[in-house]
Each structure stands twice: as structure tokens, then as C-alpha cells.
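The chain below stands alone and is given as C-alpha cells, in the form predicted on its own.
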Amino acid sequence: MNLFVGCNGGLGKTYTKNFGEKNNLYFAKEKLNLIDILKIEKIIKKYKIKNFINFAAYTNLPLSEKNVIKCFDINCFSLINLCEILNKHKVKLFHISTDYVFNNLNENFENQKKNPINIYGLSKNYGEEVIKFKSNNYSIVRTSWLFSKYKNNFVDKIIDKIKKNENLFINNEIGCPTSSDSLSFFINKIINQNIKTKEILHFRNFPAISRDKFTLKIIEIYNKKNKKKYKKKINNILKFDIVERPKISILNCDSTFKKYKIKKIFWKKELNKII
């Protein structure tokens, strides 16, 4: 039996919808907090859990700059006790991380040195280090720019503003939009491998694109599917943004795709599905 936490977020909801099985356990973060380690251990012992899948994370970039302790509690410190409990009961950890542990990441170099430049990236970086130091059996999956049909992601926010005919203010960083559907497919694949390992994997959709051009593509697809057309221009937000972000962030997935025999998935096709 597998235990999933953080299932009320976009990725958790997507995975549960696509691959949810009755013989697994799925918890929203309000029902099972990573810090509540005694409750987690009781569940592991009672249901003989084999895999622990962590979808829970503090991902709000602007708020993480203000709520530093809370951000680190969720993304880093909570993993210390969690890894000890999972080791004790021989449970494998699957953990979602981010391209923001890097800065100006070039896809031509797979093993670049990590260099996070904002609080969110720092917290996820140290979370990775905790797992690498404490866990006996783990798969860390780094991904980028997740979007889904659910709330609180970039695509959802853009569509909401389009519907309200509001002006758009977008930064021009370059990265890789990735659908929660395709990532949940990959996560399900590696869970079912059922092997003991210590690995860090990269998964994203293709190709890389700038935020402003990605926004134009969202508008293009939305306009094709709706009678009401959005025609306002996109404004650059860099001078208003309080969070420093990598200007280029492109995960190299070569070794991951080769190891797990994964083919490239293109975000445009995924974007069409949810708009």
C-alpha cells in the first residue's frame, strides 16, 4: 500500500484522478501534516505502507520571501524526522523538487552546481540535502512550471485574467512548462518500478519557452476555443516583481528519459487538453 500526502494541490489532485486506487491512502495537507510524525508513523505501521509520496510543499514564491520559517518548515525541516521514520519502517520516499534549486540552468549541462537565488529555491535545495543525507531509499523528481486544470498555477491565473479582460503583467524568464498530467504519469511509472535506489531525476515537457511567449500561446488557444477574444497586450513585470528568479531554467532530462524509457511530451498538446 502507498501513502500520498499533499493531495489537495494541483499535482496531487491530478495524480489521484488519473491513477488513484482504492487500496492506497490519499491525504490533503490539512488532514495529514508532514510535521505530525507520530500520526504518520501510526498510519505506516497500521497499513504496512511501502511507498510514501510527498506532494506537499510551500510553493508560493512571494509569500515564501515573507514567511521564511513556514516555508523552511514544510520544504525542509519536516523531512528530517520523516526520513528517519521511513528508514525505520523500510518505506521508500518519492519527493517532488524544482528547477529553482538552480540559477540560469542550461540544458546542455546535466550536473550543474545548485545555486538557488530565492527563499523557495533555498528551502527546496536544503530539503533535497536532508533527503540525500538521511534517507536510505528515495527518488527526488525535479520539475518546472507545473500547470493543470486546477487552481493556483500559471495557466489558471492567466485564463482567469483573460476571462475578466484584465491587463497581463508577465516576466520574461525562460523555462519549461510541464503539465501535471504528464508528471503524474511519470511518477506512477517510477513508483511501479518498485526498486530500492537513491536518485535525483529531471522531468519536464518540451520545448523551453519564455513566459511572455507561453502566455501568448495560452491566449491563442483560448481565443480559438471561445467566441470572446482577448486582445490586450502583455506588459513586462520584471521591475515590479519582488522575487528574484532564474532568467534561464531548462532541466536536462537525458539520463532520466533514458533510464526510464520516457519519450518527450510537448506542453502545447497538454495545454490544449485543459483549456
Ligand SMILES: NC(=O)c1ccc[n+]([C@@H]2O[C@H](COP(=O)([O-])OP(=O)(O)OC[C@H]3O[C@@H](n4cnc5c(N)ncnc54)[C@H](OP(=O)(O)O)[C@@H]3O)[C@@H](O)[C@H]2O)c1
Given for the second form:
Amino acid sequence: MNLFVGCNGGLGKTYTKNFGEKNNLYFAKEKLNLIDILKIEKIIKKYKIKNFINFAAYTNLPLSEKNVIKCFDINCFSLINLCEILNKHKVKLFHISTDYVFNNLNENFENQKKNPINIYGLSKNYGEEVIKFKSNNYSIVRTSWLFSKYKNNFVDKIIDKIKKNENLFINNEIGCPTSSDSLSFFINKIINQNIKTKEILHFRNFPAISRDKFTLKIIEIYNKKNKKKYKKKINNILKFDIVERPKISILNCDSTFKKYKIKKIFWKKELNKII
Ligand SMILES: NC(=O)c1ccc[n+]([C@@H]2O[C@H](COP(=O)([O-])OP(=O)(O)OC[C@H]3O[C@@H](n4cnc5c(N)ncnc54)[C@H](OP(=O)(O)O)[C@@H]3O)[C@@H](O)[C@H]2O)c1
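Starting from the form predicted on its own, produce the coordinates for the form predicted together with the named molecule.
Now the full complex is given, and it begins with the chain already shown.
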């Protein structure tokens, strides 16, 4: 049996919708907190858990700059005890990380030196390091710019503004939009491999694009599907908010895709499905 935590977030909801089988356990934060290690151990023992999938994270970038301790508690410190308990009961850890552990102009490879430039990226980086140091059996999957039909992601926020006919202020950061649907299929695939390993994987959709061009694509698809004519021009800004973000962030997925026999997935097709 597998135990999933953080199932009320974008990725957690998407995974549960696609693969929510009765013989696995799916918990939202209210029912199981990642920090509640005693409860986690009880569940692991009671249900003889084989895989622990961590969809939980502190993901609010502007707030993480202010609530540094809270962000580190969830994205990093909680993993210290968790890894010990998982080792003790021979449970494999599946953990999601981010391209924001890097700040490079070129492609980012799995084993490349990291250099996060904001608190969220720093906390996720140290989270990875805790797992690498402590865990006997793990897959860390780095991904980027997740979108889904659920609330609180870039696509959802843009569509909300289009519906209200508001102006759009977008920066020209370059990255790789990735559908939570496609990522959940990948995660399901690696869980089912049932292998003991210590691996870092990269998963994203293709191709890389700037935020402003991606926004134009969202508008185009929205207008077409809803027979609407949102025509406001996009106002380019240098920064969204107080948070420093990489100007370019592109995960190289070659070795992951080769290892798991994955074909490139294009975000445009995925975007069409969810708008
Ligand atoms: N979204 C992206 O663009 C993106 C990009 C790269 C990597 N990732 C990574 O992908 C993973 C999933 O992200 P997501 O987009 O699904 O984020 P999300 O929508 O913010 O979901 C995270 C979930 O974790 C929950 N959570 C927070 N603290 C918790 C705790 N202590 N115990 C249990 N649950 C807790 C949150 O609940 P509350 O909201 O109630 O706090 C939320 O439901 C994360 O590891 C994230 O770092 C995301």
C-alpha cells in the first residue's frame, strides 16, 4: 500500500483524480501533517506502507521570503525525521523538487552544482540534501511551472484575470510549463517500477518559453474555446513581486527520459485539455 501526503494541492489533487485507487491512502494537510511524524509512523505500521509520496510543500514564494522558518520546517526540516522513519520501516520516499534549486543560463542537469536565489529554492535545495544524506531509498523528481485545472497556478490566475477583463502584468522569465497531469502519469510510472534506488530525476514539458509568450498562448486558447475576444495587451514588467527568480530555467530531461523510456510531452496539447 502507498501513502500520499499533501493531496489537497495542485499536483496532489491531479494525481488523486487520475490514480486515486481504493487500496492506497491519500491525505490532505488537515488529515495528516508532514510534521506529525508519530501519526505517520502509526499509519506506516498499521497499513504496511511500501511507498511514501510527498506532494506536500510550502510553495508560496512571496510568503516564504517572510516566513523563512515555516518554509524551512516544511520543505526541509520535516524530512529529517521522515527519512529516519521511512528507513526504519523500509519505505521508499518519492519527493517532488523544483528547477528553482538552480539559477543558470544554460540547461540544468540532474547532478549539476546548485545555486538557488530565493528562500523557497534554498529550502527545497536543503530538502534535497537532507534526503540525499539520510534516505536509503528515494526518487526525487524536479519539475517546473506546474499547471492544472485546479486553483492557484499560473494558468488559473491568468484565466481569472481574463474573465474579469483585467490588465496583465507579466515578466519575461523563460522556463518550462508542465502539466500536473503529465507529471502524475510519470510519478505513477516510477512508483510502479518497485525498485530500490537513490536517484534524482527531471521531468518537464516542452518547449521552453517566456512567461509573456506563454500568456499569449493561454489567451489564444481561452478565446478560441470560449468564443471570447480578450484583447488587452500584456504589460511587461521586470519582477512579479519581491521574489528573485531565475531569468532562464530549463531542466535537461535526457537521462531521466532515457532511463524511464519517456517521450517528450508538449505543454500546448496539455494546456488545450485543461482550458
Ligand atoms: N507549482 C509549481 O509550479 C511547482 C514547480 C516546481 C516544483 N513544484 C513542487 O511540486 C510539489 C507540489 O506542488 P503543488 O503545485 O501541488 O503545490 P501546492 O498546490 O501548493 O500544494 C502543496 C500542498 O501541500 C500542503 N501542505 C503544506 N504544508 C503541509 C504540511 N506540513 N503537511 C501536509 N501538507 C502540507 C498544502 O496545504 P495548504 O495549501 O493548506 O498549506 C498544499 O495542499 C511541491 O513539492 C512543489 O515544491 C511545484
